[in-house]
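In structure tokens, the next block holds one chain alone, the form predicted on its own.
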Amino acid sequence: MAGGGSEDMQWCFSQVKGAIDDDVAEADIISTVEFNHSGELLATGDRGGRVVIFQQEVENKSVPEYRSEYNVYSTFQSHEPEFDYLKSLEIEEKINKIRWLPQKNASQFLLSTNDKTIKLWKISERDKRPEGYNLKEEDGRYISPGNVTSLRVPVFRPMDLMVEASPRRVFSNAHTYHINSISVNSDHETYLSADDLRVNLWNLEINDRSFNIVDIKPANMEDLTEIITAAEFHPHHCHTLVYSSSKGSIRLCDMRASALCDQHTKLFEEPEDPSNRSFFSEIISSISDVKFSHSGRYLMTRDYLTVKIWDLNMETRPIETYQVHEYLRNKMCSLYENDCLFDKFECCWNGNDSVVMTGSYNNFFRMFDRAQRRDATLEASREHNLPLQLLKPRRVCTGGGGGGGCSKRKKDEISVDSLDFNKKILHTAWHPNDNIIAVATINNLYIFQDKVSDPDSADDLSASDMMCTI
């Protein structure tokens, strides 16, 4: 099982993928990042509506510690731009989430959605071709059956490998508003998907009706006061699902209960301090992401400024929390008025939830050991790429004084002016049964493994090194 704690390990950089250009075009920034249920495969998805497969090659047996490479396996356009005529209202190609179905036969599927359409993909090989046809030549003309004198029984030879992507459905016309997630049940069988006002129920055979299992849309829409922001299914229990809020609140829902769920079964919520109340604190309370732990045991939420994690039996406070980048809040003007606090998140577990990974600005990215209570921020940059280069932890400090200030700033350290909020990782991903991570910047894909520590090495970094305690 993946991960041990990130005390234990030292990462170092894998690979990066994507233009090295200064100038991004829109449609190449990546929107999304999931690896398959067995690490074999990662998907990314672009604002494009293009999604891109890599495979994870065979291990080098020469180089044990050295993590086999990902390498491009499939490309394709998966969603076109659209135009609502009805309410003259384009819709956009960008690919908002992917998941991948658990594999039952030689072939993958996944779902990919963009604001309004979710499509289910099969992804196959084919590296046999039939030759031998009666009725047709080898180059597709067809034959009259007069001019046939003999029969031949068709025969399959070897070709050169291809990956075909086919749509297998598509699941239209359900969503008012912009789909923000979709989750696949563990029967297998059916997957929500939710959008600002509502969470829907879908059959994966199913594709022309859905079953509305939450609807928070208010009578008049002058009374709204919060928007789901994500929703996802219990990862053993079919009928438990939980969906977030804009309020900073967590439902979870027992389909078992009732099959409409808009009562719900529990509500996690933190009190407000009230010190910290302010102009800004309804925007950053927001939760721009939730996931169960592999376990199922508990909730992980991310807002702007905290990851919280959340035992499923105790509603009333999260029992871990986790300052992300705590030295933003006294910029919130600043992100207010350039919309980077409306950025969201996203968050993972690693492989035996020990430890959360979640990310930053100025291409950072945030680890958190739960049992040793350490963090680390690394960044995932073009300057440290070298094969199995170590990561070396970055650090923000605010001020110009002594204690946290950067009168006397070492080499890893940043001041939180010098900050670039252009560059941010919103998408990241852990390989679910191995120490491989992929973080997304705006328009690269970079890989970290961990590397396990030589001993004999003056180079590495001790894991005291590594790590800060929380």
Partner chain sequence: MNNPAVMTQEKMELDLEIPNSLVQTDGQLRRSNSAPMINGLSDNCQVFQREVLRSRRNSTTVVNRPNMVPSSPIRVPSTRLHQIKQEEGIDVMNRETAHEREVQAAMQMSQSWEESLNLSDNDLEKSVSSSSPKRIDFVPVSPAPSPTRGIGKKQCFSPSLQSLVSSNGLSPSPIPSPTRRFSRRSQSPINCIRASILGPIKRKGEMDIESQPKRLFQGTTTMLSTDIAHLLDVSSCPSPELLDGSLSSVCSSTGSPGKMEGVSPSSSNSPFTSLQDLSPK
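What you see is a predicted model, and the numbers here were worked out from it, not measured in a lab. Residue numbers count along the first chain shown, from 1. Just so we're on the same page, rigid core means the largest C-alpha set that superposes within 1.5 Å between forms. What changes on going to the form predicted in complex with the partner chain:
- Pro387 shows a C-alpha shift below 2 Å between the two forms [criterion: core-superposed Cα displacement of 2 Å].
- Tyr142 shows a C-alpha shift of 2 Å or greater between the two forms [criterion: core-superposed Cα displacement of 2 Å].
- When the rigid core is held fixed, the Cα atom of Pro167 travels less than 2 angstroms between the two forms.
Structure of the form predicted in complex with the partner chain, given the form predicted on its own:
Partners and other molecules omitted; one chain follows.
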């Protein structure tokens, strides 16, 4: 539906990161994507426990539509695989979430977490190094003191920029179950970590203890009916947090009310539509992601088929519901068989909360313009990757009959049965201040930007940034 008038946003390709070959190593699968607060840095985590940070190079200011190019700035091994000897279980090193801390000095800080351990990393630059030691050669070999005839004072000399990543804190041994979320508080001093049954509050400076603020584990495990799937702090109120459940409800807790927030302050739940009830209702109602709007007024949740926008002042039902891929409702049996029904899609807001975005299958991703009431389906593919090439909106056609129901067989249409369910976009991120989006396919990271409507600037396009391999 998008791609029409001038007020619609048009997206064009900017960059793609990652290997080209189709044989995807398990460790290279991207598991999280996150911009920092300024948007200058973009971090990705993968199943191999590595974090790669891209930095935006602000060049070519004279060419306005060519404003963003992200290049590898730092990479480090955040988590290693571990072994729980007591339970005889492997602890995966897959990075579940990365969250940036607001920048306070020259260094950047981020939190990264796997299933069990959260780490605070300091990313700092070094562009000088001391030279002229008396007892050490430049390559590190030691000089014997007897050979020293004169003394000199070492001086700092410029060197190639080096980016250091050092672990400053390790927050471990606080979660029995698998951590699914971390969220930095607006007070910049604390953060929360949530697993399937508990939410813990940490101080960034103290790593040997945490407070448990939500515990939904029942006394008798047979009574357990739902688990926590995501949690987040309010962007402005440091006492407010929300957590979502596998049954499709969101609970808002106010930490001023009590130390333990097992009793929610608000419960956001939409009554189920009885006509849609099926064997899979509970599975598809499970919320996979929850995100506050930047304004703090709204809450977005993603379940399997929809994106819902909630007003914090109204608990009874969402104010907006967007269908991501309703055509899958009749395919749920096969999606259950191939486990796709359990995929956890994330969602994100744009900088001014007017557009939301989420991923789908076949490397499609969806955007919903809340103000204009328009939506678009775009594709992240290797085929249309000329610099600044416009993304054409895609359409999935349903309907029976021979030929897949796409009567006209337009080039942009694809039938539901032709969708590739192995190509799923689970992680997306939107630049906080600009119309730049990062979309992660299984092992590639695509960066798209919106087309600046300036008809005069068509030259000075360098083709060197088509594909960058890490």
